[in-house]
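Just the one chain here, laid out as structure tokens, in the form predicted on its own.
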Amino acid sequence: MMKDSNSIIEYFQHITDHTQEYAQSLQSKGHLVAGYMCTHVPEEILYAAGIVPVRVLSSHDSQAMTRSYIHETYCSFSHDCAYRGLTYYDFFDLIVTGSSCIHMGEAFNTWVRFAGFKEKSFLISYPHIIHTKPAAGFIVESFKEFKQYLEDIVHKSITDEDIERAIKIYNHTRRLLIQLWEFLRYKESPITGAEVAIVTLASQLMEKKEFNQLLEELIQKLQSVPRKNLPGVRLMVSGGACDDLRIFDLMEKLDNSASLVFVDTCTATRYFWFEVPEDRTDKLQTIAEAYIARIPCPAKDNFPGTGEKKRFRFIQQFIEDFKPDGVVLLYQRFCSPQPMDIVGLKPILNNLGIPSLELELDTTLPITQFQTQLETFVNIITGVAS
């Protein structure tokens, strides 16, 4: 048991920043890993079967060796992912994907054609248009081709009972990450939204069993300590895949104050902000309610011939339940699918009166060159509420 609550959050970003290490620790201790690229993979799955899933992150660095490999006008997290695969991750007993984007289906494809993973990596296919009837059954084959996939490697039947095992692990996580997450929506809270990041950011990296006991840990500590007011302006973060923590940070550095308070994307609240109902006979069947009835990824929210984006649902919920005063709309460069949500979201922003900023990531740049936009954005809010 750790000493004190900052210990805990410190060690969850050692995991984060040693990631490579901790994966091998893992390996070391008799357990088979697996490198995974998108939150359409179904971890309960492969959690049942005795494998940790560990996702595939990028390395925040300008690789021009990817180039070789995958289009220069890819994303750089597609880049960097597809960097990993070529440097340091050859350790991983396999490594999976659910058809996403393009981009991410260049980086996984570099993995099979070029890493190594040839033999020991599985496409989930998984349907662009989710909102339709027969997407769920669709899903439930997939996952079954992936459930024969899988007892394949290890030589043994996944049964029901480990799948409901898994669930209810998972669960366990997703509504501990809320909890941790629900301390952000008041002005007074005993954890910044930076720190909070940096813990949802380790659930994607962990073994949920260590993972959960130290956040319950984390938890049951951060109850019985002050708490301290949350200062100046209230952002909240929406938008694609970002896992560079240090814009997070940056947000909470500025020379204007300003306190990070949700963050809606696949690498933080998208990825556990549901559940999976327990104790249902047909298993596959509820993995693949639950994963369609999700906050949806950009790049598959579209209801046929209306348009209608339910992501859109969610983030006024967001806003109406931790009252940002300000959203920061944050997308990776050479993304189509997110920008195209933005033309969507805007409008929806003003009708509630709440400002927006965009800005466009790529790990070939420094991170603070986002330092006098966030500070001009804070200073138009505090102008406006004065």
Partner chain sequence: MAYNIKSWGAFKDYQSTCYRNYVEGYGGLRCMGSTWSPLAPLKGLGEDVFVIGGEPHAASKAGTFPKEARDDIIAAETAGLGFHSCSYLKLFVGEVVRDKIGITDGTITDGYPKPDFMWTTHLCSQHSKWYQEISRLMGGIPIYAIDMIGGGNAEKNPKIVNYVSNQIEEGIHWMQRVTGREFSDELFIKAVRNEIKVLVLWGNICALNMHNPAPLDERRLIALFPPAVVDRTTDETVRLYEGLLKEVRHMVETGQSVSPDQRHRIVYFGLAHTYGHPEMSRILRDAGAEIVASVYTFGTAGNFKGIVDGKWTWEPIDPTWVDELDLSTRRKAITELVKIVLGWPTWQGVRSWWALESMAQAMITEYNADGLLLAPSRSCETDFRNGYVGMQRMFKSKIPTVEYDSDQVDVRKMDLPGAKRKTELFVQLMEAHKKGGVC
Contents of the next structure:
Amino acid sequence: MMKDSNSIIEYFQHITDHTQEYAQSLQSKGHLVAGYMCTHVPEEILYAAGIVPVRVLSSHDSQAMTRSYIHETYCSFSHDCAYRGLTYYDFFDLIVTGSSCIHMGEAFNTWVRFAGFKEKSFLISYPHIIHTKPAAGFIVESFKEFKQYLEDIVHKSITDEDIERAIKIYNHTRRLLIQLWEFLRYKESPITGAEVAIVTLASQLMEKKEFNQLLEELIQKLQSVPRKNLPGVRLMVSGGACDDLRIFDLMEKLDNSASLVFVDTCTATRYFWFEVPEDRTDKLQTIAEAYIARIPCPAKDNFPGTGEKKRFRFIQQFIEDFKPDGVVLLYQRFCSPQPMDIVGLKPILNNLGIPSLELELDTTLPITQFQTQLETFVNIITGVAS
Amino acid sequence: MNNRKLLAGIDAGHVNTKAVLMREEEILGYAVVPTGFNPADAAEKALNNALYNTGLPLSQLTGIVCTGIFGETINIPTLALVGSVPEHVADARGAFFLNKNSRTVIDIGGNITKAVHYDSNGGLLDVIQNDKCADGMGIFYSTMVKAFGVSEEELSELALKSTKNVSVAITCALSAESEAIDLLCQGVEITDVADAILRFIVQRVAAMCTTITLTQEIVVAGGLAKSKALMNHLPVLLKEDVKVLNLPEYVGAIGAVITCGGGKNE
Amino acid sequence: MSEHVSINLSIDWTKAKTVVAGVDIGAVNSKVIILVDGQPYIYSQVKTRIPEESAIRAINAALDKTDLTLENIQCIVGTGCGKKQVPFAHKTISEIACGAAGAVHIWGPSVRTVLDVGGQSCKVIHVTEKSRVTAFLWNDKCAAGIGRSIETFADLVNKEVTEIGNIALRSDKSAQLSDFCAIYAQSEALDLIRSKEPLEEVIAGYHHAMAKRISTLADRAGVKKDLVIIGGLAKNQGIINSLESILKISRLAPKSEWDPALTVALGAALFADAFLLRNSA
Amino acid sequence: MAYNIKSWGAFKDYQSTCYRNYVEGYGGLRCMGSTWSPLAPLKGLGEDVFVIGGEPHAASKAGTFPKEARDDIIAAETAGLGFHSCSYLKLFVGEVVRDKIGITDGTITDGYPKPDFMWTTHLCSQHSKWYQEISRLMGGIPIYAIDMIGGGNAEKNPKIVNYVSNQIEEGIHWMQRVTGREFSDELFIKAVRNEIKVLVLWGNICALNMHNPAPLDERRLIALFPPAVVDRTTDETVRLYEGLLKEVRHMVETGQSVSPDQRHRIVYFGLAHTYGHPEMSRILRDAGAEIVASVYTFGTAGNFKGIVDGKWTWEPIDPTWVDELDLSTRRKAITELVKIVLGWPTWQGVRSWWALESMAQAMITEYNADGLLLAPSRSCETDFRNGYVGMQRMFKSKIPTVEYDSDQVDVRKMDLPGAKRKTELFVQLMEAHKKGGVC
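Alternative state: the form predicted in complex with its partner chain, after the form predicted on its own:
Following is the full complex, with the preceding chain placed first.
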């Protein structure tokens, strides 16, 4: 039992800073550990097989070396994830992805071709266009293949009960995380957005039972902590993978005051803001449907119809619920789907009267440049001259 | 003695023009000047400086051999053009001449970086040249030297004193510079920023080198080879030993003369 | 030209109500302006090296010309990318706000768009007549360092940076260079030398390419009249002419008494003055 | 003596006619979309469905109106489509933003004709957004995108074939709904046979380049494949390619070539930048070096035997095989069509690095290459990127291999000086290799 909420958050922070150490400690406890990329991997199936999924995220370490494995003009997130494979992460028992965007596919290929994971990798054939009827059936078949592959690895069959147990644990994580984010809906909160972002990131790196236990404890403690005003302008973030916690921290430490209230990215809400129904019989079908129904990654958001984006509906809902004063649009330099979505998203934000600011993410962050832009953005929102 | 030819090798690069004077494989003198806008003028200036440094009169010069990116544009009417050598060939021959055990030379130039692989006679086998985004590593280094208001040696010395590992953006020299300035503006020590800059350059070079056969011994050419800090990082990233050549910036010019017989009589 | 100090000797600061300073630590140059009762008294410009050291050098360069001491300056506002490194600043304000304030002060309330083209970054700022910033666009990463690139390019062809913009004007024709990235353009320009293109055409081409890069940014943000251009490149006539012809809009001419490179520093000093008056009132 | 292709004029006319049909409409249906989709289903709605495909149109626009193309790209960037996105896309969207259309017959028309619907595919993340964005810009054009998932032997994977077929079946219903037209299986099946036939014929034409001298070079290949990418479903296209196959066969029999000086035979990976940059082809031509095989021109509109016994082969498919295909029902026709489209080498290589490597290996051997030239297009994220890195490692020690950046449509991104330098170097290395190793 930890003393207070701060020390629990510090523990989560420690894990995000020392991912490798943590993942190795799981292994030394006897777990099989699988690295996975992007949010299209059905972690429940891995977990049901007794394998702990750990998300592969950026290293934030300069890595021009990856230029000889992945082309220059691929996003820094894909370079960073590839770099992990080429350097420290050779201890993973398995690496998995579900065909996501081409950039991340390259990161995965780098692990497979150049980092020695050829014999311990699995690519889940996941549709690129998810909102069609045939896609649903296709995902189920792919999940079946994946399940079969895992059964061969662990030399036992994965039963429906195993999967149901995993679904329950994962749903619990999702509910707890939503509960945590919900604190930020109100003017007063016992926790800040930057802190919630830390916890959210840790959830993608940790063994879920351990995580759930700690997060429950945290939420319990937070309920008795006096709520503080979330100061200043309310900022929402929307964009691509952003696991650089410094940027969230920066937002809350501006000279003029601002609070982070919501993060719509695949490393935050897109990761968990949904549930898999627990009572249905066909487990794989249920997981597939749930994965299709949640907030889509821009790279897969191709709703048949009139070019409408499903993700925008979620964004509008979040804006209604969390009432941000401004939206910071974050995306990886060289990312293609994300900035192209912004072209369509901006008119929607303009109609809602919500100003937005675009920031380009790279392996490293130009902190002063970002700070200047954010501070000016906040001033524009508040209408202050300086 | 007088029947041995005195040849000048001129390597006209994007940034600097280098001249060497050689007689029967003996290097008598050398000089470097900025190429500027007129490579022919620069070549003449470099040649005159080299002659002046050695005290030899122009009249003793048999002719010039040219190489480098602007090599073909050089024409000094008063002097016979003995030969024109592609820069990769010149690099290979020059590096091999300076170190007979070498088989690979990594040449970090002002605008272009290349690695050249050659056989036991200095004959060209394979070349890799930098990706477009990695253009201008040498120019970037000079720009940062100027921006910090130090000398090239001092920048290297600063980097050697670095105690903290910070990084700049790695896509290109533009982003690297932008972030180096940003780091300084955050209050990061200049020694650490200098180290980040050098690591950036070395990473770009090392990344390029992974697609070519790096056969030992590996030698380094180009003015940047004189930076101690850079030479500290390079072997670590390449996971190979590397040696700095004598007169690293003159490798091309020397190689040009060697390719044309090195001033020996036929 | 790059390091200089200028002083208005007709002003007697000892009798003044307010003595304030704006310190703008840019990526390439650091500038200081001291205002006495709102009037420009002295300004200095030095090369930026380490921001903190440059701030001290810049203020000393100014102070050395007078009997003013740091203590006599009642309020100092730091700005520019190195604003947090000005050890003697009482307050820091963003270069965007300072640029807007300085521009409206110099050119008057009709200014709607301020294009700030500096050494490292390039910004398009929309302002109201009261110099309030309503929107801004910062350069994307690939468009960083245009000012510095022109300096580097000048170096490579052995020319002075002030000279190179005028050379660009001398040519009717300009070489076609990549307007996507300053390094691509530089590589291409260097290679044109190999094909013996006339110097003027290459330099004109380089300026045109950089102007095009800036204009795409400006177009994206939208340029409303009146337009002013500030920052180091505002004095490069080659860039300015190209920009005006691409954007199909003329900037307000620079005021003879104000160096457009000092606009941001002036804005900072104006904030310092306002701050002082507000606090003493 | 260089041979002049006789059917060239007819090819050019066909392409222009297709685009003119789209511009004029002639009372038919306009469809905008990707040439990467199977096109025959459109023709089930009638032979008066006029298609404009993204990449071929953008490429031909860039070739016909270089200056306009530049303005289009900048217009798209100003509209917010990032500097890093695909040049084809920006050119295409730029035209819509500027509301004018330029086609290969040299005309530019004000007012970009709105398509009645869009029929596209998910080639890459940008490609998919591209049509969404145009749909939005034009006020909400109905759009249907097919997920051509796969790569590496996908056409032999029943699960994938079934998935794509299901989507097309759904798509047919969708098209009927949004256009209000009846779908004719008879027209559809005819179009399927034509589409497959054209793809197989083009494969046969390309495969003739295995001969020495190769009858065609990259420049000619680029000029001759547009009908197959613009609209390959018509009887006219089949006639065109049958005629061309006959002509090229005759060239081989008589030992003729469009560029007979072929001292060095090059295998090329990239998006055909030499077409837009004659200075680069000149360096090669002066050295007697010709591109005789390229995955882009071969594999974007052509089918080959592909993976046989685990190894790729560029051997052509016998055209009579197409005549014997059982296309008696809608589902059968869809399935055959899906198999052929999934079998495109370009698809296979884009989605699978091992297929790409196997393809490169086969191309180098079967076309007897002296050098491998890799020129990824800077703005294209799909362009076999997964292969360039690996291929350098695989082949550099075997045959002269050089890589540089190109961009066929957006010259601002093309590394012209570097490309020239590296092309010269490439020629030097091939010369040295011929002499037995070194120079």
